[in-house]
Every structure is written in structure tokens, then in C-alpha cells.
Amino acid sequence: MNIKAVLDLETYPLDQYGSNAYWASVEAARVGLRADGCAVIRNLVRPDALTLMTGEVATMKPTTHYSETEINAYFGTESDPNLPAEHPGNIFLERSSGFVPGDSFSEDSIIDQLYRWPPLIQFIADCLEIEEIFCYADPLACLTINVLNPGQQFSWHYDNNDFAVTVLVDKADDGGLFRYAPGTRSRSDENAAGAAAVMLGDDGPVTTLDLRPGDLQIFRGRYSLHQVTRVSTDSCPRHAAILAYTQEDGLIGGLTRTQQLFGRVLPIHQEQSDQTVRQDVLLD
């Protein structure tokens, strides 16, 4: 991979570890994510290495797998009898959205080769000043394509981990947009209250992000509340990259979790999972 034509390495030059201008962007990125938990990295990705990966998801998308159905905040498709009914638990919103699994990407992919680069799993680490972190060991859901197509909707939720960092690749012409509500809840309160009333049409604490192609984003939805709204019916598709990374080498994903993205399991899955253990008290 000529990585210089991948990305913009003049404007943020991760290559240049050390250097005064890469830590003015590594500072760049904590302002954000000190203040709301999101950092935006505008056209980071290159746009001739933008339409490359287009493509790339365009092959791979015949091995996306939907999902229509009703979640809650934490992903539970089912009613919890021991919690109130207007608690983020029992309050049930459609996601429509698929993802292409890790083990569909080839092995001369930019997409992947870029998940892999030793500079940006640096610079990632540094924004979000962890020592280090690692590329999720799950043969699925280590690298994977959010897709929304026309009419699709990913609802309000949490991430069961700490950071997520995604590429946008295709916005959608109309709807498709990121809104979260930064620090919703923290690793001593889950606020169910404020989570309620979010999922149940108020605004007021939401931010909306413009994201477009080629915008890398930094993004704690562990703690913030968050959505890509509905893709417009006669709008193009939404394609995003998830590059996951942990904190610790070797994890894989639970078997409910991986069942759910993916719709099928494999052996690795069976053998460990469920191995995280958490540092807070929160709901998943």
C-alpha cells in the first residue's frame, strides 16, 4: 500500500511520530474527545483512495447480513420485567442495518491495510491517550461495513466498547446522519432517565455530525447515546468502516453479540467467548 496516496499525510502526518505537527494533531483530536467524548479528522482518507474503497465495498456487500428488528439501547431485543417501562431497556426502536463481516475483506483490501497500519493504530492510541491499544482479534467483527441502504435506520444505542473508530466511505445523499448525546451516562450512572428521554424524541442535548467521505472518526459510544438516522428512500446507500481496536490483545467477540451482527457464529466464538470483563457498572 503507497500509503501517502492513501492518506493526507501533509495536513496530519502520521508517519511523522514525534514530531511537533503530528502531536498538534494528535491535540487536535483530544480537544474533542475531552469535551464530548468525538473527534472528527476531516479527509484524512485521500479521494482517489476513497473511490478505491467504494469499490471494495461494493464487492463485498453481497455477504452483508440485515438486521430487521426492534432494539433498545443495549442492543436487547426482549422486555425486562424487573426495570420500568420507560426505562432505556424497555424502549424499543427499528434498526434496519446490515454489516459485512471481517472475514469478507481480501487480503490486498486498502480498507484493511489501512485498519492494520502500525502509524494509525499509534496515532489512534495517542488521541485517546492510551498507552496502547490493539486490532480486535475477532475474525468478524475486527473490521466490518456499517451499511444503510435506502430506508434503513441504525437506532439509538451503546457500544459494549469503550471507543469505536470509523471511515465514512459513501454518505448518503439525504438522511443518514450521526447524532449522539455526549456522556449520556458514565461508568458509575447509567442516567436512565436522560437516555429515556433522548430515544424518545428530545433534542436538546443531541449534537448532529456533517461526517463526509473520507472523515476519520474517534468516537467513547460506551458513553453517549447514539444514532445514523434513516437513509432517504430515494437517496444512496450509507457505507461506513469500523476499524475496532482494544485494549487488550486476544479478545473475541460474546456469542449474542456476534449472532445478532453477523447472523452465524464461529468455533473461535464458541471457545471464547465472552471474555471481557468490564470496568464499570452499566448495562451493555
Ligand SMILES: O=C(O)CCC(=O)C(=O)O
Contents of the next structure:
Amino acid sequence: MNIKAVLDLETYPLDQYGSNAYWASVEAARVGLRADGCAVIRNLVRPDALTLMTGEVATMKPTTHYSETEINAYFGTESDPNLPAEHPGNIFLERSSGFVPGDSFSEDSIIDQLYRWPPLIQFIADCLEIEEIFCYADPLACLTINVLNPGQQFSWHYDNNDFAVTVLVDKADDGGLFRYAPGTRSRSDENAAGAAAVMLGDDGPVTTLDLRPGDLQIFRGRYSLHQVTRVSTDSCPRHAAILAYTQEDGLIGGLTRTQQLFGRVLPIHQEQSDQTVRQDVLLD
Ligand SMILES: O=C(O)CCC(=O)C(=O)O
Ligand SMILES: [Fe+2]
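Can I get the form predicted in complex with this ligand as well, since the one above is the form predicted alone?
Following is the full complex, with the preceding chain placed first.
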């Protein structure tokens, strides 16, 4: 399938860079990103392409690595005696979902073609008001499917990259909702108390997204605590494609996180470990 048939380019003319209609699509997304760090481009993927994507996910699904663990807001699994007991680093919640890794996608995958399509990459950068972004060079974490089977959930956490791009492929009939608390922390302020309150059930600051298959979501997940609620035991599974981009080219994930998410590391992770240098004071 030609990439141009995958997307609704009549509504969102990503292939007409610089046109008024192009900038109108960008501006609409910027409104959401500026307001609360989240934008949803509704029905960007056409229904026919979505059916093919569902099939691709079904084919790759046996390669999912599930990690049933209790994690804190930073994906950590060990408590920290130097932090107060009520700190988000010491609150552990169930994460039982799994990831289909980047090296499971075939050469002709439509999801992979979408991920690497230059006009989409340009569009996402424009929405985020960033000059340039790159496909994440990590062969496992670049493009993944987040799998939540019946009974599974993805607990409250921060991402360790500045923004995330997601396409919902299969929606759960019950549960599996993406929820976020906008701006629970900033580059300079961890706001432990506010984040802990959300993790322990304070719904006040929480927004629940009505995400539907074919929607593309751009989300600043480093600053807003977020979760995917438990998929009901009698629901179908939820599958979301996670398109990872970086602002610097050539980055590779760290050894610990890679092992945790995918159950293995590749030689490239061993060679390039410890290269990540954070630009902020956040815990991770
Ligand atoms: O599946 C989703 O919608 C988001 C998953 C998520 O937050 C993550 O992979 O970090
Ligand atoms: Fe996340």
C-alpha cells in the first residue's frame, strides 16, 4: 500500500508542506500541545490501512515481551531509602503490559513506513515547534507496539524522552484508557507531592483521552504523569503503535531500561551504554 493511501491527506495535507492547509493542521495540534502537552490528530490513518495494521500487529504479537512488575513513576523497581516513603520514587504500581520490539517489524510493514515517512516526521516536529527530529536509532525501542491484554495495565509514569507519538491500532472495548495529569513536573521542579497524589488516586488534575483507532497522539510524556488503565478481563486487547523520535540523531537506549522493556539487549546497547547525558535535574 502506498503511504499516501495510508493517511487521510485530504483532511491533513502533510504532503503539501508550507501550504495554508498544512499550517492549519500544525496550528490545531500546537493549540493542544501548548495548552496541556497533548495533541490528538483524529482519524489520521484511513480505515483500510488500519485493518492492515491490525493484521500486522496480530502477526508480530507472539514476539511481545511482557514485564509484570511493580514500577515507580520513573520505571524504577527498587525503593530508595533516601527519598520519603510518600515520594513517587517510592510508590510502586503494577505494570503488566508488554512491547513488540522494533526488530519484529517486516520491511514492508505499513506501520514502519508510516513511522519513517519524512513528511510525517516534519509535521510532528512542526507541531512540537522543534526544528528537526530523527527516528530513534535504537533498533528495539524505535518503533514498538504497546500491548495490553485483558486484565493488564500500564501504571502511572513519566517517559524518559521529551515527547511520544502514538497511533492507537486496536482499542479495548472496556478499560485501556490513556489518562494524564498535565504538567505534574517541569524541567526544574519534580513536584513530588503533586505527582504522588495522582499516583495514589487524586483524579482532580487528570484528563482521560477518548482515543480511537487511527488517531495519532503527540504527547509530552516527560512532564506529565500518565497511565493506561486496566483492560477489563472480558475486553479485547488494546494495541498502540509507539513511534519514538529523538532531537539528536544516533541515540541508543540504556542497558537497564532496554533489558527491562524488551528482556534482552543487543551488542549496540553494550557498545553505546552510558552515552546519555540529561539536560535537566529530573530523577528520570
Ligand atoms: O500505550 C500508550 O498509549 C502509551 C504507553 C506509554 O505511556 C509508554 O509506552 O510510555
Ligand atoms: Fe509513557
